[in-house]
Amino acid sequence: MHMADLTLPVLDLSRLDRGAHEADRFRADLRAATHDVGFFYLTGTGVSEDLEQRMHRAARDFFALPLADKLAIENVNSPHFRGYTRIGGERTQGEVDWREQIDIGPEREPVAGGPAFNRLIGPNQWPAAQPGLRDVVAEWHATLSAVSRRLLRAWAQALGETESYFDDHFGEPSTLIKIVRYPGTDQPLPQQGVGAHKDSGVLTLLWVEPGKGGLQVRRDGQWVDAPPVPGAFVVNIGELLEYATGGYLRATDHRVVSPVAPDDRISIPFFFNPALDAKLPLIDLPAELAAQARGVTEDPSNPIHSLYGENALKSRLRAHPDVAAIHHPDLVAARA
């Protein structure tokens, strides 16, 4: 594939270690893509091959487990909604999305009363099945959460605020880590995968298995295809970064379109966002970016709280309404 032939930007984090001219000028082009599209591939990053494949092979072999193996990890045993999520067992925008998943979090001990959204807070659930699973994905959560506040201090610099902006105002980050199959269909096309939607938090990296399309990023109005680049990961803001520069930067609508059988597809997102009880302050953004803050997208049946807990806590109740009819029934009526 040609790098011209891409219909998002491409920014290579490496040229931060290029002198001060380099460094200068990808933090311009990360508040152009973001501001602009919302949405680039990010290459340089420093994860290795080997770690990349030991990844994959690792998701590859707990989807090809018997299904009672994922089965005994299923999330709604947890509270916390952790676990394996079956095909179809996920909503977007209320419609099914056709894929089966694990959810990974903080591993934490549960946290009671307080705020609705502490509910989040507990423990994995790891599949006996495979007991290497969870080394490797420690090894990527390090990884690529040293790879988030890399960009993040760039952002942070490139929004006229000073390098550990974020980093003072994050507390313990609440990382997510899904890892997704999406299996084949032969439905015509589109089918979804995963619907239309933003994320509600900062920032996104997602690794996507090579020479399997099917992300697709909304540019101009148009549903434009974002296929695998090797050694790249495709980076997209969240709602709560739109929040913070008054819409400077914007989150922008995406959605997986389902692969032909008997093709499938494996993905693995990374989110990575402040503490649950953090609220990430708005940025005093330098006048001359102030004035090209287009305000923040206003949708009632959408709306965006300054506090992370709260975005990430609606969320869930309606990407999973099963566990949260078995779990969380009181949030359910307060909801209704």
Ligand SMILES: O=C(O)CCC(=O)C(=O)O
Contents of the next structure:
Amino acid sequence: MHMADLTLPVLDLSRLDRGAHEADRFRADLRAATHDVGFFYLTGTGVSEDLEQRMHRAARDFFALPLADKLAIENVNSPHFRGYTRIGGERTQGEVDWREQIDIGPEREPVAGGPAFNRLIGPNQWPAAQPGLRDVVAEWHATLSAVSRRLLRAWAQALGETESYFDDHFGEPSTLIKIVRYPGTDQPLPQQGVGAHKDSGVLTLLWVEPGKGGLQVRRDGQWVDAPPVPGAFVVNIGELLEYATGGYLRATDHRVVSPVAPDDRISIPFFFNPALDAKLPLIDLPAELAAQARGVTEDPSNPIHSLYGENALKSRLRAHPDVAAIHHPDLVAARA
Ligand SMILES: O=C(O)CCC(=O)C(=O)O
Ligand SMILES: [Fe+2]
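What I would like now is the form predicted in complex with this ligand, since the data block earlier showed the form predicted alone; can you produce it?
Next comes the full complex, this chain leading.
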């Protein structure tokens, strides 16, 4: 594919290493891309092809396990929404998503009491049948966390804050790695791989299996295709960054249309978000940027909370009603 045909901007992170002038221009482009579209391709991340291939292989190996091995770590075992979600086990906008996935967060001891969002804290479930998964995920986590921090420092400066703004307010990040497989379908109409949504946090770095389309991004009311670009991550911002910038930066709706059988598609979204109890203060934008802030998108069915834990809990309860019903009936009742 020709880069000029792409509907999203392409940004090269390695421009940050090419002197002060080039770094400034990168930051201005980053700001513009996330003000206008909210989605872009990121190249020059330094993530090695070798690591990408090992992560890709691990994802394929996981989904190729016998169903019983995957169900041994099903997310309904976990009050913390960790582990394997079977095909059709997840919802977006109340509709079933046609995908299977494993959700992996920070490895912690459960926390008793405190705010309800503390229930998201706890251990992961790892497949006994695939002992190598944990190490490659740890490497992926460390590498993508470093890329995320570089990007956030660039945004902070581009928004008139000190470079360490997000580092200072994030606390220990709540990361989430999803390893996802979208099975092909034979339906004549496009099927919902994952329904239209905005990500609930700050920043998402998405790795997509080479050659696999299906991701679509809403631009000016139209769905446009965002096919994978070799060596690039698809990056988007979430509701919390829109919120913290008074709508100057945009969280954008996106969805995945199912592949046509017998094809399928693997993707690995990495969500980089603040600690659950972190509250991102509103960024005091320079006047010329503040004048272009649109205000935060108001959706009564989807309130945005400035406390990240509230936002994360909202999206987990909504996406996994079965886990919610088994482990958190009190929260479900309180929200009904
Ligand atoms: O699989 C993809 O390409 C996107 C997935 C996504 O948007 C999500 O899980 O939030
Ligand atoms: Fe998403």
